[in-house]
Amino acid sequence: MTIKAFIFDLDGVITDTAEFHFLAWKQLADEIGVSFTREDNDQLRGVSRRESLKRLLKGRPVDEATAEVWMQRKNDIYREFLHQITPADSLPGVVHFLDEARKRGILIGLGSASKNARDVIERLKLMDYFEALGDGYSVVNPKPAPDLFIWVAGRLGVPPNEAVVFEDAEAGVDAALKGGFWTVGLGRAGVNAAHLVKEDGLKTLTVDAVLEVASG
């Protein structure tokens, strides 16, 4: 078996504006009368806008057009907390293993559930290592349905089989499985179902590491 490509997630993989969604979020609950707390927040991560704002609402009804509204308050919320990033809010050994990777001739792709993942990676200056950028808009079914996984691996002209998939978090571990992928969970939270499980994030982890774990 031979891994001829990378795919990561964005937020807590490559950089962590978790803090920005959250204050986002909060906000408008906040302004809408929801009560929305850190640990509310923690069963957001890896999922969609719209599911987002459904586990917020916590079974309170809301039309359609009015859901519409409020995600995109919250997402003007959250863009002008963008505006802060910088290259240096990289996690560490993000930069390290991008550079150990291209070396190794391995293709690299990003598989965010954000919509905001183009500006993120721009703002970061990591453009450059994606061959392939997949986000909110290029699927209709998000994590933990395989979809956008499996979209970045067609744009990378690789199955599934070929390549591994970067996860710190349930939902896009899931997706990742379920695509045929080999999967690496970063951090604590929900990720111990992936072939390889690295609580420091990228920070020591190795290219050598990960190929070794896919071919045995």
Ligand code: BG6
Given for the second form:
Amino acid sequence: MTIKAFIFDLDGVITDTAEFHFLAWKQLADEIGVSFTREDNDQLRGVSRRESLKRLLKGRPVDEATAEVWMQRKNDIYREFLHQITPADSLPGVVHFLDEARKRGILIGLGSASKNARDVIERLKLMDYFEALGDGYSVVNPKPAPDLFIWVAGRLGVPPNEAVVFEDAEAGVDAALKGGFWTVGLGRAGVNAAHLVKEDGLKTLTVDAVLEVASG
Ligand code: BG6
Ligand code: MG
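Mind sharing the form predicted together with the named molecule? What's above is the form predicted on its own.
Full assembly next; the chain just shown is listed first.
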């Protein structure tokens, strides 16, 4: 099988915005009187804004209008943090890996649950690498549904079994596997179901190692 495309998650794969998400949710939680710890935050990795709020509230009921206000508040705080992002904030190995992939003629796509993904990629000055950008606006059903990755693959014109997804979150690995993609799990938590797992992310991963797994 020839691999024609790589599709990357953003948060935790290309850059580490998890701390900003945590600080923003934490501030909202404090404002609305809900306890929220770093451990709680681990349950929010890779899931949509709406699902994140649901998990943060731990069963506390909320009407839809209030939920919208709270999500907007969290996003306003989060977006303040995004001003700090510069091209130096892509994770170790990312730019080299993207360069290697591009040299091989592999198409590159982004598959992020975040509605801020385009902004983050622009701040990192990585936009030129991406032939397709799927974000929190692209599909209705968020990860762990496979819809977003399938949407990106469609934009790239590549079937799922000729594409590799790179993910750091369980919801993302599940989504990729469900969609029939080759899947690389990055980091330690919840990614063991992937075809290949690299604890240190893209830092020491080579394009060859990925292609070897995906052709076997
Ligand atoms: C994912 C993050 O990429 O995007 C989640 O891992 C986040 O933590 C989700 O909740 C949605 O992001 P945003 O920017 O649309 O609130
Ligand atoms: Mg992620």
